[in-house]
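First comes one chain, alone, set out as structure tokens in the form predicted alone.
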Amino acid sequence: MSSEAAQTASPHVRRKRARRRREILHAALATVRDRGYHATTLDDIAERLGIRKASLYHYFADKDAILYACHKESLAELDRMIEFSETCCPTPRDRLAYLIREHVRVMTEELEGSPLAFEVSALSPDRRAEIVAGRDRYEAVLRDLVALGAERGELRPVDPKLAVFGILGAINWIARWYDPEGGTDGAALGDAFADLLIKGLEST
């Protein structure tokens, strides 16, 4: 379906397409988690869904497009988190803790523990630049919160760049060991990460 046709489709058809698109992304995340990105093919994703590979082309042109969509949706969720944290959290420390908890949720629920988070280099140059720029914006927000928390005496005076590298490194590594079927609750994991990482930064 062309973009023009998609815009003029009925609400029912749009909902159906959105649901199928999400099913494809879910199958891609699960397949990559099992096989790795480079070993995963469109045939593998179609087989997991029980459909023909040709059906995938109605939604995504290639594997790169699927990878790009996963990253775009994750970045959109990070942007939403940042915006909400401005109204729900009264202090830089609280905002940082909230973003850590929610970032863990993105890793365990949105990306389903898939190592796709590491596969930015597999994107085409234009798409890679866009995703990296989005990640840089998010990282800058975290650095600002660390610096502001230190300025207000809530956090220790540390190098914001190194502190955020540590935070993001810990969260991103979840993709190396997290198993959605392993019984680990994503929300509890987020609380644990926020507690451990914030306590390491708090002023005494």
The other form holds:
2 protein chains.
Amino acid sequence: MSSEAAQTASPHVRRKRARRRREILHAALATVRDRGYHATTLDDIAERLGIRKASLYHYFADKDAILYACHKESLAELDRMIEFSETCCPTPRDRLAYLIREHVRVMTEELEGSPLAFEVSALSPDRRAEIVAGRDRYEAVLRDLVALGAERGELRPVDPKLAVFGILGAINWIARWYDPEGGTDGAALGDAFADLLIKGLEST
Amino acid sequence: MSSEAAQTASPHVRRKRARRRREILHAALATVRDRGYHATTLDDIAERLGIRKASLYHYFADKDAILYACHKESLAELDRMIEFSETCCPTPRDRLAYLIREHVRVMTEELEGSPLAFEVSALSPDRRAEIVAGRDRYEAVLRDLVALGAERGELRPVDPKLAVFGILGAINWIARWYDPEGGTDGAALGDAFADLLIKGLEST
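If the one shown is the form predicted alone, what is the structure of the form predicted in complex with a further copy of the same chain?
Entire complex below, previous chain first.
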């Protein structure tokens, strides 16, 4: 279906397509988590969904397009979190704790223990540049919070760049050990990580 | 050269071979860091060393054998660190801080900002099992130190498994942002990470 056709479709058809599109992205993330990006084929993704590969082409041109869409969804989630953190949390420390907690929860509960952070280099150069720029913006928000927290005396005066690399490393690594079937609650995991990581930054 | 021939070679020849072997491993790690394991070829590694690919075959049968040797060297370093930590550091907290500091330093200064932690799945099944078992032993040592530190009241009572996943994630992620040409001193980086990560565990 062309994008023009998609736009003129009935609301019911559009909702159905949006739902199927999300199912494909989830199946892709789960397959990449299990076998790695390079070993994942469109056949694997179609098989997980119980559909024919030809059906996938109605939604995505190739594996790169699926990976790109997963990254875009993930960045949109991070943007929503950043926006909400401005209203929910009064202090830099609390905003940082909220973002760590939510990042972990979204990654484990909504993005299949997302292995996305490991797969940036597989994207085509243009798409990679766009996704890396999005991640850089997120990192800059975190660094500003660490610096502002130190200015206000809530947090220790550490190198914000190193502190944020440490935080993101701890979070991204979850994709390597998290088992979605293992019964660990994503929200509880988020709480535990926010506690461990923020505690290392607090002034005492 | 067969391994039998290698054993009967003169000390001078053996030293020369050992040196060249290490050079190949370093060139392989640097190439994998720059282009990723899957995109790295034996030609790339030979080119970085300024030798012919045929010369590599005197040392390693294929790319998998080089990756395996890199992992073995890395595990041997971790074993040496564990052993030394028993003599250098009186308390669980100090041993843990030493291991974090040294892990970061060895990874950045001696293993080319090692991307090894990301490349376990590329190994053949037997070798993968052996390397994963080695990493599991290292993780168990770190978990025991976290638990023992809590027992003695030096550290907070946290889930040792989650705490160690957080620590190793922060450390392993260094391979994704560390620039060996960037002038950051590996020992200073190790100090900064030990400070951040241990602080999050200390009882106050």
